[in-house]
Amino acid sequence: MKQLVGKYARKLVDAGLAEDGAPVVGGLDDELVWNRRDARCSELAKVFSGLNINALLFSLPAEPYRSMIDYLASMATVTDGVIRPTDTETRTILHDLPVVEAFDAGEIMAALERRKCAVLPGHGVVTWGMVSPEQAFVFYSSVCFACFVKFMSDYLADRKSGRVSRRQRRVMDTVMQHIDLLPSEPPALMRAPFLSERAIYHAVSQAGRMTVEYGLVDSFFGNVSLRCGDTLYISQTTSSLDELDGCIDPCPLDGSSCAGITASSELTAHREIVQRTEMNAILHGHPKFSVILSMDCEKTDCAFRGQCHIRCPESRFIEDIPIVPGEVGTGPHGLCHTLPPAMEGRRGVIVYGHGLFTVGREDFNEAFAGLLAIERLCQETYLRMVS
């Protein structure tokens, strides 16, 4: 457990979500252990006694997340004390973000009893893991992602309507100091043909790892697949894209195997794409600016307002990239119905509030180049819109 809490403290820092020395991660096995000594551990330890958890993560976010989260939390405290992002990951995982105004174990427990996180303005963010510190890491990362998307989305809307406040502008000034355009040149990835199953697994693992390293995902969310013959090799559901070794499922396209039981929840969409197109490699990430621009809409009188993520009737594009609705899974509004037809003849498709899918004909080089280029396009477009 000591190694695990240290691992996820380091991953927060490596991902740019916390500064070195800031994360406090506790894990409960035979005894409660922490990644480091901190005066706040005694108060945080009380949280374990009131909840059925085995991990707790507390940290002050790194900039620009810190300023964004504190701003959104301050706005929430004058209403109902809850931050309500509308991106897909928040809807499906976090639901909303309760704000706790005091660093107090009782108040933190009250928030964590009903949600996966608590935001403490000026102090940081607390998340828990029921099984592993990895869950706490994922929830913390999701809070940072959701608040980034919400602040930037709200700022864009207020900029268009002329309602940007002085404080919003100060936070945006901080944000701008921490935004670097993505590189224009993609890395060189393994090239087809893949002459063994081992090479296939290596290619999928490499693509997933590079997607994380380039910051094109929220936490590790996303999925990767590669078709070879009549088999689709796809990352498993809830697997970490930067740790895919042993977490890739070979799924026959005819459904003759039960391997798909543990495969990504978007297996059906991936399968439909490779069967409808001549593309064999698929990358799916959650790059921030693609998600932000997918949610940019000025049509306030739409009958489907509030259901945009599943029912948006508009034909919307960012240059040549279509934006489609669709929710995770195979339900009536599943992206397995909206994404594959939109992908025909396209280098990529953005799913509203969710993320970006790109494709490659033989290997992941084309797909990764598309993922990088489209997110950079969205970065440049957003910055131009708010300048």
The other form holds:
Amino acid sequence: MKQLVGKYARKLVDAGLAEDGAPVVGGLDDELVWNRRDARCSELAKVFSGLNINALLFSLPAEPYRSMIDYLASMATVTDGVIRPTDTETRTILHDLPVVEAFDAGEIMAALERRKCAVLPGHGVVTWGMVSPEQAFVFYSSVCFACFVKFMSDYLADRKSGRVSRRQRRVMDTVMQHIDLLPSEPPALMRAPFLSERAIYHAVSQAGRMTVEYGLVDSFFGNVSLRCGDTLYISQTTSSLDELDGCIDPCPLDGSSCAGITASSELTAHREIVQRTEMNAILHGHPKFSVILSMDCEKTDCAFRGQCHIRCPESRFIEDIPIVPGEVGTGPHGLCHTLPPAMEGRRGVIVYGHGLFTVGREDFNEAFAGLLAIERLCQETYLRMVS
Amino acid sequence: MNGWLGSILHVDLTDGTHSVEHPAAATYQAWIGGKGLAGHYLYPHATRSWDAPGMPLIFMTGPLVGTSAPTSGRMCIMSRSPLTGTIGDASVGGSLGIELKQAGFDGIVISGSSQRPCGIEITPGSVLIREASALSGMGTGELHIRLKDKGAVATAGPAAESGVLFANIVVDGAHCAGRNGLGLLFSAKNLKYLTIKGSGRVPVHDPDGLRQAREDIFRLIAASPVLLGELGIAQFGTGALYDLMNNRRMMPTANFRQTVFAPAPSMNAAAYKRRYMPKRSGCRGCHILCKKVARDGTLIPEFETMSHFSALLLNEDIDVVTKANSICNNLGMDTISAAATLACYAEMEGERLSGERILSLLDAIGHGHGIGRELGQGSFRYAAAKGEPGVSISVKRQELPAYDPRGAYGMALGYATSTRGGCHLRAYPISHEILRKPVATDRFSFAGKARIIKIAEDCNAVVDSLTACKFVFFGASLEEYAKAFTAVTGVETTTQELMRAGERIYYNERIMNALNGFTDADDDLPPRFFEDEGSSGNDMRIAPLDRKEFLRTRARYYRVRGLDQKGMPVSEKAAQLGLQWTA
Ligand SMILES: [Zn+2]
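Please give the other form, namely the form predicted in complex with the partner chain, since only the form predicted on its own has been shown so far.
Everything in the complex follows now, all chains and molecules, and the chain you saw is the first one.
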């Protein structure tokens, strides 16, 4: 437990979601352990004693998240005290983000009784896990992602309608100081042909790791696959793209084994793509600006407003990249129905409010270059739109 | 009241009377429904023998059943287990729960014992007890065909009449209330069947809120590869787990002497799909439809059955597995216990059972013929009588399911602490140890597992009380179900408040078991798992469990659960949960 709380505290810092020394992560089996001593541990310990959880994470987010989260939280407190982002991660997992005004065990518990996080303006974000500190880490990073996307989306919309407040602009100035432009050159990744199964696993792992290193996913979510012969090698569900060793499932394309039951929830979409197109390598991440622009639609009188993520009837593009609706997985509104047909003849497709899929013919070089170029394009486009 | 109907039917088979009780709202809120409420009704009788006339057999639904909340129409059946002597319960799907609600009841408590074989028939406004001597000896399949016009059907089969300690109750001819031998309660009460037909509606407090909660739950089900993924249980049935268990080297083989079964790749769910081209089927109101039925109506075996009737018995013929499943269902007996008892017998006899022999032994058990009469007492009693209790791979005399605990340490602890004896479903750590939900944990480590198991037991106690389907929780969580609960009942709640009710429900079960003399000595695994290595290979070592580590983890579990060092309840903790315990 001690080792796990340390690991996820470090990962928050490495991911740029918290400053060094900020995260406090606690794990509880029969005894409570913390990653470090902190004056606030005694208050947080009270939270543990009131809830059936085994991990608790508290941290002040690093910039630019901190300013955005504080802004959204203060806006929420003048209404019903809840931040409501509309990206896929929030919709599926977090539902909404309750705001708690005081660093007080009772108030934090009241929020965590029903939701996975509590946002404390000026103090930080609290999340929990029921089986592992990893869950708390995932929820925390989802909060950062969701708030980034919401702040930037709202700003863009307000900018277009000329309603940007002075405070919003100040926050945006801070954000701008902390946004790094993406590199223009992709890394050199392993090249096809892959002569052994070991080489295939390495190639998939490497693609995942570099996607994280280049900042093209939020908090390690996404999925990666490579088809070799009659097998699709795909990252497992809830795996971290930077730690794919041992987390890649070989799925025979003839359906002769269910061993890939632990594969990514997007297995069907990946399989359909490799079977429909000439492409064999697929990368999927949640790069922020692609997600933000996918939700930027000016058709305010659309009959499907509010259901864009499943019913958008428009044929929308960012340059040559289609934007399609679709939810995670294989339900009636699943992206497995919308994404594969849209991918035919394209280098990438953005799923509304969710993320970006790109493809390559034989190895991950082309797919990675696509992911990087499209997110760069979205980043530049966004910055131009708000400048 | 919304969600709950406020009426519990009591039937006394000794004098053929019935009455309706209207419990207070506070009782419902404290116990939720299903397993929780059933435990509340069992408690006053907990120390009676299972075959005493005063021992109740309890059928209990939850507040969500009969509404549009995803529940698969499940309900809990509870009494004292003839097999283990612990509390005995099963969550069962089909249509019984929904019909019961529509007939105006949250539950039925059956006590007493009829002079002659009888059936209970419930229709709106009427409860009839009918003479049923003519149905004696009939299989559950035929019973279902004969009775299905009367609505949902629960029956016991010939195995119950033969005194098999792992006899099931079978709902709608296909859904087994398995483990624990609850079918024997039917024969103790001389009850042959229960049918229910309803016509009413279940009132819902906030239909819009329920629609939203349902949408959130469906979204998570769709996002779960295990549920709706193309290799998941909607497509392949629960047998979808089969390949994975073998690949993870934790498929119980040859009575748990090995953990890999070489022929497994040709006996997996895909092989059944090719061979039988099954249709999807399932519980009423469920869209996952995890049951698979061949064109001729034969049920395709569930994962545990597939695994134990192949690997555990070293049987390489899938037709034998399917036939064994049909025989067990029709005779009304638990497939896990039946297969594991045969595996224990095979090991003791030093015999590899042929397919034919497996099927004929099952028949002998179900009808109480010859050696079948001894084997019908379960592997523990059989092996112990021959002086070799260690060959029975069981916990609290109940045979273990198809996850070798040497390959998942949380499962090792979960088997030991389960209040109904060797069972994977109380804590289902396979979810995170193997299936990576909600996130992966280290399956070869006991670290953190004490609290994880305790929390999961509480959580599943809530699921069994709502009553919902555990599979849905591969995707959704109590967070979404708390919303559904509030929308249905109008009672404000939170995830954590439900968890506290779950803790009360589980602690109540520990208390009932303690009243029957269960201690830490019973929260243990067979010696084999601490002494023998599994089938290591492929850079994966399946080491024997470290006994000291196991005991330390169990001690941690007792502390987290609020029990003393002997695993006994503590009066302060009981009082805190609104329960009673005097040592
Ligand atoms: Zn995604």
